[in-house]
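Only one chain is given next, in C-alpha cells, and it is the form predicted alone.
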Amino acid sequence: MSSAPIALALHGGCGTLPPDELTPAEWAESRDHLAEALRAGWDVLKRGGRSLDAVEATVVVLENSPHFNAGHGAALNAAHEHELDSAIMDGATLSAGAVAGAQRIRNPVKAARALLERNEAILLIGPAADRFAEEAGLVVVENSYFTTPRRIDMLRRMKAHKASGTAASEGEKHGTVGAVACDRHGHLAAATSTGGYTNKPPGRVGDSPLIGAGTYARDGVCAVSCTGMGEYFMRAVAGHEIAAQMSLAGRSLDEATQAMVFDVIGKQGIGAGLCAVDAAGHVVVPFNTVGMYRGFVNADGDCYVGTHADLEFRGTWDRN
C-alpha cells in the first residue's frame, strides 16, 4: 500500500494588525513561530507519525508564543480575566476532545488530546476542565501567566471602543490558533486553540471547542480549523458544513472553503478565516480580511508562511 502525501497548515487567527502595528521585527519573530509551529508538527509526520500528533505539536508552539491570541498572549474578558477554549478532533475515528471557559491550564490543547483518549467526555468546562487537566499531569499556572503587555492594551482600547460607540478592527477584537494534517495513512485531523475575542462577557464559549463548528476532521474528506467571530461559524455550523458539501455535493476544498469565508460569513460583514487539508493533502488557507497569520506545508514539501496578503518560501522541507 502506498503512503499518502503529508500535508501540514495552520493559522494564528484571521483579522491581523496592520503592518504599522507592530514593528518590522515583531513582525519577523511572528512569522519566524509560525515556522517553528510548522516545523514541530512536520517532524511528527516526517516520521510516519499521526495526523493527530502532529496538529497537537504544530499548536502547542503556536500556544506558548506571545504573538497569537491562544495560550500565553491570549485575549483578556470584560472582568480582566482569561478563559480559554480548545479542541482536537481525529478524522479516522471522530474522536474528539475540548475544554471551554479553562483559566489554568498552560496548553489548553494538551488537556484537549487527554480528553479524546480518556473517551469518557468530549467537552469539560471551567474549573472541571482546570481540575481534570492537573489530575492528567498536565502544566497548570496562574491565570496571570497567560497576560501580555499588549493583551491589557487591546482590552483597553476595546473597553475605549465600547464607551465611544466607534467600531473595532478586526485584529483588535479576537484572534485564534489552530492547525490541520494528513499523515502518511491518509489520516486527517483538527485542532484549535483561542483565548476567544476582547473585552468577551465572562462565560462567553466561541466555536473553537464545539465539534463540527470550529474544529472538524473526517477521514476522506477534510480537515478544517475556523478563526473568525466565532458566534457566526457556530450559527453555520462551519467545519461539519464544509466536509458536507464535499462529501454529498462533490464540491472541492477550495469551493467548500471560499463558498464558507466568502459567502456563508463573508456577506454577513464578518471577518473569517481558516486552514483545512483534503485526503489528497491539499491546503487552502482562505481569509477575507486584511491579513491572517497562517502557513503551511504542502505535499511537496514546500514551505510558506504569511501575515498580510504575501507569502514568504520557508524552503523545500525533507518528507523522509
Second form
There are 2 protein chains.
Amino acid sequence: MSSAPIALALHGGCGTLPPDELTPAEWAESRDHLAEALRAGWDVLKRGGRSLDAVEATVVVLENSPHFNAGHGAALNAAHEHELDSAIMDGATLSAGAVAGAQRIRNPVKAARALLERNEAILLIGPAADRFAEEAGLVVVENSYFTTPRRIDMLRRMKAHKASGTAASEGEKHGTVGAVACDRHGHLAAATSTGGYTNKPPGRVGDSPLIGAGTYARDGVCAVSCTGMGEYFMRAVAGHEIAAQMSLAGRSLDEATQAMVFDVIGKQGIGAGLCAVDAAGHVVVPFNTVGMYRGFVNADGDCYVGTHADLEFRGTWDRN
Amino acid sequence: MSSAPIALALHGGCGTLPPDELTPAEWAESRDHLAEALRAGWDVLKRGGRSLDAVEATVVVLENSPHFNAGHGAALNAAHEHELDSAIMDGATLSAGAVAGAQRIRNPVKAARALLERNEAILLIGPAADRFAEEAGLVVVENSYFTTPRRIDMLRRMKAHKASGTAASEGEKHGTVGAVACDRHGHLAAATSTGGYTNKPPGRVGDSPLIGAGTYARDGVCAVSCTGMGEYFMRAVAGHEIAAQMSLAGRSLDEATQAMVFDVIGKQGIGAGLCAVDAAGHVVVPFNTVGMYRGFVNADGDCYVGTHADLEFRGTWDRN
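Could you present the same protein in the form predicted in complex with a further copy of the same chain, rather than the form predicted alone shown above?
Full complex below, order starting with the chain above.
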C-alpha cells in the first residue's frame, strides 16, 4: 500500500446556525451524521479506494440526513417545491457530471456521478435530469420525499420576512453539503449537493452544480466545494479562482481559500464557507459566519467534527 | 469624448463550414449579417455607449439571423425542440445574467441582460426562464419560431449518423454566437447565445450560459466568448482560465487564448474558437477549425469579417 497521504473534508452549510433552531437531541444527531458521512468517505479512502468514490459516499450520507439542505431535508423554493442541484468532479481527468433543478432523484450526487461516467453531457437540467437518473437505475422519489417539517417552517418564515420587509438571517436562508478528498494515488475529487436557498425563485440555479464555481477539482492543485449565496461564488468563479491562485500565483491552499472566503466574498457582506484539500492532503474548512457544519480527517488520521466554534469533536482515526 | 480605445469582436460559431452547406447567396447573406451585427455594437460604442449594451446589440442581430445557431435558426435537440442558452457579463461589476433550456424567448440574450439588471438570480433554467422573460416584457414566441429548414435537415442527418454509426462533421454538430467589447470608459463585457448542438439530449446545458466557462468578462483583464463542444470548455473553465493566465501569470491575450484554443482544447481533438478583447482594446478571434464565422472592429477602426481563411472582408470604420 502506498504511503501517499489520504485526506477528506466536508461541509454541511454555513450560517448563524441559531442554537434554538434545533433541539439538543437534533444538534447531537446532526453532528453524528457529519461523523457518519466522514466515516463513509474515509472507509473508501483507507481501503485504497478512489477520492471520487469517497466524496460521493460522503455526500450521499448528508443527502439522506434530514439535517442538511440537500436531498431529504432540502430547502423549499417559493413554489413550495424542491429543486436540487449537484455536481461531482474528478481531479485526475477533469471529468465532471452535474444536475440542476432535479425534482425526483433521491440522491442527486449519484446522478451527477452517473453523468460523469457516461461522459457525454456534463450538466442536465430539470425533468431531463430526473429521466436520466431513472434510466440509469437510480432511485427516484416523489418531490415530497425531500420535505421536512423544519423546511416548511423555514419557508413560512421566509415568506413572512418578504411580506413584512424584514431581513432573513443567514441561518434561515441557505445551506449546502459538499466533500473533497485526496486518495492514496494522489487523485483529488470534489462533490457538492444542495436544495438552494429557502424561498428561491423556481428555476434558479446557484454555484453548486457549476464546474469551477461551487465545485472544482484538479490533481496537483486542489479540490474545493463551496457553501453560501451562490451568485457570489458564480461571479468569482470561486473554485477555479482558488486553483488558479495556487497553480499560477504560488499561493498555498490556506492563503487562496482564506482570500476567497474573507476577502473576495466576505468583503461583500456575504456569509461564505468551503471545504478544500490540496495535493499534499492538507485540508481546510474556512468560513466567515458564526458557524458551519464541517468535518475532516487529515493525513495524520486526526478526525474533527464541528458546528459552532465552541462545539467540536476531535479524535484520531486509523489510516489503514 | 475620451480617447480610450473602443473595440468589438464577435463569432458566429466554428467548424468545417462546408461550402456546399449554403448557396452563394446564403454565404453572402451570412457575411452581411455578421457585418450588421458588428455595426449594431459599434454604433453603441462609438457614441460613447456601454460595452454591455454593445455586446447585447450585436448578439441580438445574430440571434435574429437564420444563419447562426442561436435564436431563429438555432439547432434542434434530439426531441425535435429548441432549448436555448445565453449569458451576459459586465466586466465592471462582475454582474451577470444567464438562461438555460429556454424555449420561448425570442432573444435569449435579452433575458440574460434582464436577469443581470434584476441582480437576484444569475441563472434561470427551463420554463422559469421563459416566464421571467415574459414578465420582464420581452417578446416570447412559439418554439417553432426558432426552426429553419436547414436545422430540420441537419437533425435528420445527425440522426442518420447516429443510426449508421458514421461520424458527424464538426460543421454539422454545433455553433454558437458571441460578442465581446471594450468601451470608452475601459469597461469590458461579453455575451454568448446558442441552441447547443444538433441532436443534443434534451436538458443538456453547455458552456455558453455558465459564467467563467463560455462567457466571462473582468475589467482590466479581458472579456471572452467561446464556441465549440461545450463540455470541453466547462472542464477547462475556459473563460476564467484565460483571465487567470493573464492576471496571475502575466500572459498576453494572444498567448492565453491561443493556449486555450490550440493546446488545452485543440490537443483533445476538439474544434474550438472564441472571440476576446483585453483592457487595451486588443481583439482576437482564434479558432482551430477550417472556419469560424467571425468579425471585429479594432481600436484603430479596422473592420474585419470572415468565415473561412480565404473568404474575408476588410474595411475601416469611423470611430466617432
